[in-house]
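Just the one chain here, laid out as structure tokens, in the form predicted alone.
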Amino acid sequence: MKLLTPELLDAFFATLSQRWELRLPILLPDGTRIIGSLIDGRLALHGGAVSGKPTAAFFPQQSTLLSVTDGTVEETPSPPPLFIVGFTPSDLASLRFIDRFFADGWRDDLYFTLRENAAIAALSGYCGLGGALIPLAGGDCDLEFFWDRSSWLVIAYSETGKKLIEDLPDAARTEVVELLRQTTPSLPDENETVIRAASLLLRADRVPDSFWAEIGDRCIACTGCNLACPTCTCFGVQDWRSANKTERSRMWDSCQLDGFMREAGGHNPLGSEAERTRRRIHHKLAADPQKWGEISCFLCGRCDAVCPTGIGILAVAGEIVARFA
């Protein structure tokens, strides 16, 4: 385990930038966190989950499948190496779950190609809102830093993550293995309670159609939960052409917007907001626990926090359980 302390950081993370592409959170001028670039703003471990999905660092909102200029496919980069700090323990389970879904059956190259380059940093500790604790992540990841109120304790779980801290000094500190253990939760969540039995009700079909056209009713289609959420994989196949390129991107697609399942004759499978609204959360507590055997929200809040009308899947899951448990 190493130290690293506050007046560090800048050249350590200097040292990286010369080998890898950084992905850190930063503090945008309006205030918001997001994991990118020095260059687009401040450094701010500080405060918790990011804005956005951290997943998009593999899974951007748009990415470029091909390119054909008169005739010729494109020869296609390799993607410089990642180094991405600023997941959480929820966000490391998110990323776990989406390995799984983009090797299941067709391998996505595209996904893997940014995956496997990268490295992976947590941040754990008395980082979080208002200095809230984030429980250690363990694993899953190739460094942890823990923030132990004065400084960050650096820990390598793989050999990639070994390397990139060797020339950190040592932390001796006689507390650092109690501290950690003291700061691993030993107790379910209080939301993981209300998730997992809002699961069990939705696959014992407890829930009615009426309960989902009034959610539904509620329902803007701003599609922020989706463009939140580290676990959704849904996306579109465009072609752009212009006189002598044709380019084919893949963008994030939504399944609450209309057009999500219609078909070309003009079918439409989830045709009201209702039906659309409770796929999302019904694929996530029941099909998702089905077919992988385990459900797809990881409790990392930020469909409940960017939802303008309050349909987040957590809060929906409350509803379940007090209306039908």
Contents of the next structure:
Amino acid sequence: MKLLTPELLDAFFATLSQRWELRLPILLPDGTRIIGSLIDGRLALHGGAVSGKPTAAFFPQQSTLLSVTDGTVEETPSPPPLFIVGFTPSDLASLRFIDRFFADGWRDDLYFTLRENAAIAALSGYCGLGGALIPLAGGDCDLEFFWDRSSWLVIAYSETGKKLIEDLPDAARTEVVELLRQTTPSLPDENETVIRAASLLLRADRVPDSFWAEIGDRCIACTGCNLACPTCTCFGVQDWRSANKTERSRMWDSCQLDGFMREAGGHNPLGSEAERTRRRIHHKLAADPQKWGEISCFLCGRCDAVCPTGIGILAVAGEIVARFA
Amino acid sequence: MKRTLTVCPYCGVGCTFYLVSDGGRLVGVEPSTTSPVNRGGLCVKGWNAYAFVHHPDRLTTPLMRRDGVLQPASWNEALNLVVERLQAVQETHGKDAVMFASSAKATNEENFLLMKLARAVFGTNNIDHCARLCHSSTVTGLAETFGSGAMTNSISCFDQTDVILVIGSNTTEQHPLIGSRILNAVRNGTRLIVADNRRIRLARHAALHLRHKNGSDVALLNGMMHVIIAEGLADREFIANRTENYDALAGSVTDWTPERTAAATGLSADKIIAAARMYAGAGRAMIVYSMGITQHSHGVDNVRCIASLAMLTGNVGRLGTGVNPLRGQNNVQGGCDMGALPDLYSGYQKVSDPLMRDKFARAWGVSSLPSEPGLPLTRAMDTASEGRLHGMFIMGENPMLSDPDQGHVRKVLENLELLVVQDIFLTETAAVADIVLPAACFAEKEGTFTSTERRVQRLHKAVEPPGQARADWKIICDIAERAGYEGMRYSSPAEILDEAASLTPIYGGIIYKRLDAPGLQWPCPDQEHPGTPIMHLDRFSRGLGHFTPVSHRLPAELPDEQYPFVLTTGRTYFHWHTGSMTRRTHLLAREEPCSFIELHPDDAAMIGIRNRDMLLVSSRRGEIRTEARMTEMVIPGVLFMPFHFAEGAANALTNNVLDPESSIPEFKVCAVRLEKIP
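Having displayed the form predicted alone, please output the structure of the form predicted in complex with its partner chain.
Complete assembly follows, chain above in first position.
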């Protein structure tokens, strides 16, 4: 375990930037906190989960799949190696989930080209919102930065991670990490209790259609829940054609849109907001547990934060438990 | 990967987000989490606002019509020809033979410059923009009653009110981040009255849904005021201290008993009474309205009634109250504020006032400015067909699809001696132009937009314009220079806003260095002023609030045997106006790919139509083909159609009958007939 004091942060990242493209938690000019480049804002490691889909580094909102000019496919330049800091343990769970999804059956080259070229660092310790404790990640990443209220204790989980921090001094006091390593699995999480209870109720078919009609009435189809969710992976594909060029790209899609499932003949098996909202929640809490053996909501809270009408997954799960448990 | 803070280019709510770019290409958006307006959320159009910017259809070079075909030209050739031909038209037919159409999509700075170009360089007050089509009734009606034609309160007030009356606004679809606040308010106990005969989403959450007849708003509002006065629910103290002409209003609504109102509106008397009691009985009540109120041949009267209802109950000048016209376009408020209007300079200063003319003439270094108000956009087509208008310069508007009576518009535009269009795509209007100038879009330039709550916010340049496209403000400056005017040399939009602020009292303190997020709300008269979230606090802008009695007038064209249906037009959630941006955005175009018309299942059954059948819809102006969409959103006898689609264009049917005071067209009511296409 290595030690990184706050005053050495800038120098540490400056050194890394010589070999890596850095994406770090930053504070943008209006105070929005995201994972981005230091040219856009100042470093902001504290504050918990950043806004925006953290998995966007590998699955951006829009990306070019193919570009053909005068009948020749353009070569795609290799991306620079990325070093991304800012994943919470919940974000790492989401990443692990979509890694498996994008590798299952068919392998999504575009995703893995970016993913395998990146090193990932988690943030944990007392660096949550207002100094709240973020549980230890304990793996699923190359590095973990643990804030012990005075310095960052840095733990490597991969060979890449070890190399990245080999020049840092060893940490002298690591008891707090050891203590958390032992207690983290038993830390209670009310949100997890709620989401698991809602999942059971859904799988037991205890939630009536009338509930989904109520929730659907509050959906304005902004699609933000999907676009902010780190485990949502649906995308649409478009072709742009001009005189001598065709460009095929994909962009994040949303199951909250009517066109998502509409058949060419016009019929839509998910033709109402109620059905679409039901599907969104069902997918995460009922279908994914069957397919993958786990609920695919890792409680990051982003859909609840972006939803203008308060029907993010945690809010809906809470209503389900309150009314049908 | 770069993030650039900017303002959404779609509706007037004023949501801010970051454009995400990579290698000079936009790849997404991220909402601002600190914006007091959108608070971390966006609507579907906002989330997709990046997606049209690099579309291959973008205009990349000036075009000039040669041998009947638009062909690429250099900026030098195109700009010289614009000036030469505008001047030639004016030399032959007079200064007022040309008209400039400004744009509610363009920045404040660009609107200010185009009105300056029209007035100071080309000597005409013929400058207007699409506010004429949306809220000109508001500008006229609220200026008369309150002294200022803008939303009185702030968006945050929706969180702090007891009753919201939404009349003629499909808020969750057209101003989604305000609509969602209304939904949240209802969940927190606010009672909602929706007055709209379409069963819009908000109606599902309303304590009262009033499905009154199209065009009967004056009757409904007079009827509500009758009940309020008769039952002693009026705010006597507010009326006595803050208003004038109350007795005339009270006299005018005496006859509007619930029974008479019921007959005129098609509602039950009980509902009218319940609505009046709910609104007047609230400690704080807000009125929200939009095109359903303004786009009538009596649009100004509708607005007057709304102002009266609010004053009658003391619901102006306090938190959680007010008259809140929701402005449609991202910068339609700013377009009006900046004087892209035929009778007003920036800040609503009248061109007919010699002191104002003198002030602007001195600032602009010209000997005089024209004194007669110019042409409203909606009268331009008739004026041209009468042979009194021969050239048009249109920046960022598409009247071929957005204006009423398309057949007439097409004939006029095609017959102009000169049509110049400055836009980002080759719109239906640009396609018939003589000269087309390629412009930068919102993501490619600096400037400011003013939102519906009078909030001035900065947009920032994220990527370069395509090809040779240029920011509108630069093009306007180039034209002025070539026309021999030396007073339009600016190094940046900040300098243009400085000039506007120096001439515009309500913007007096609005300068770039004060416009870090979240911007400033006008009136902001000096650089120490913090801006004004709520207007008319202690006094109305005009002093006392003025009650104007209003008589009920029917729409100009009602159904008859030949044309038995009422057609009302509007927009869908997924498209913006004439679709030039949203129809080039994959997900939005997928949601609503084609023209359609909503009709009630009873009407469909009566004429043997099934869902998605193709229909021929005809009015006295024209006919179109469109797809039937059966829905109980509409009441029997009434059809709804969005105007986004060039194929199946709703405005081929609409009626260019105008409100006599505001010149707004009656988009909300015309008579049509339906036939199934075999």
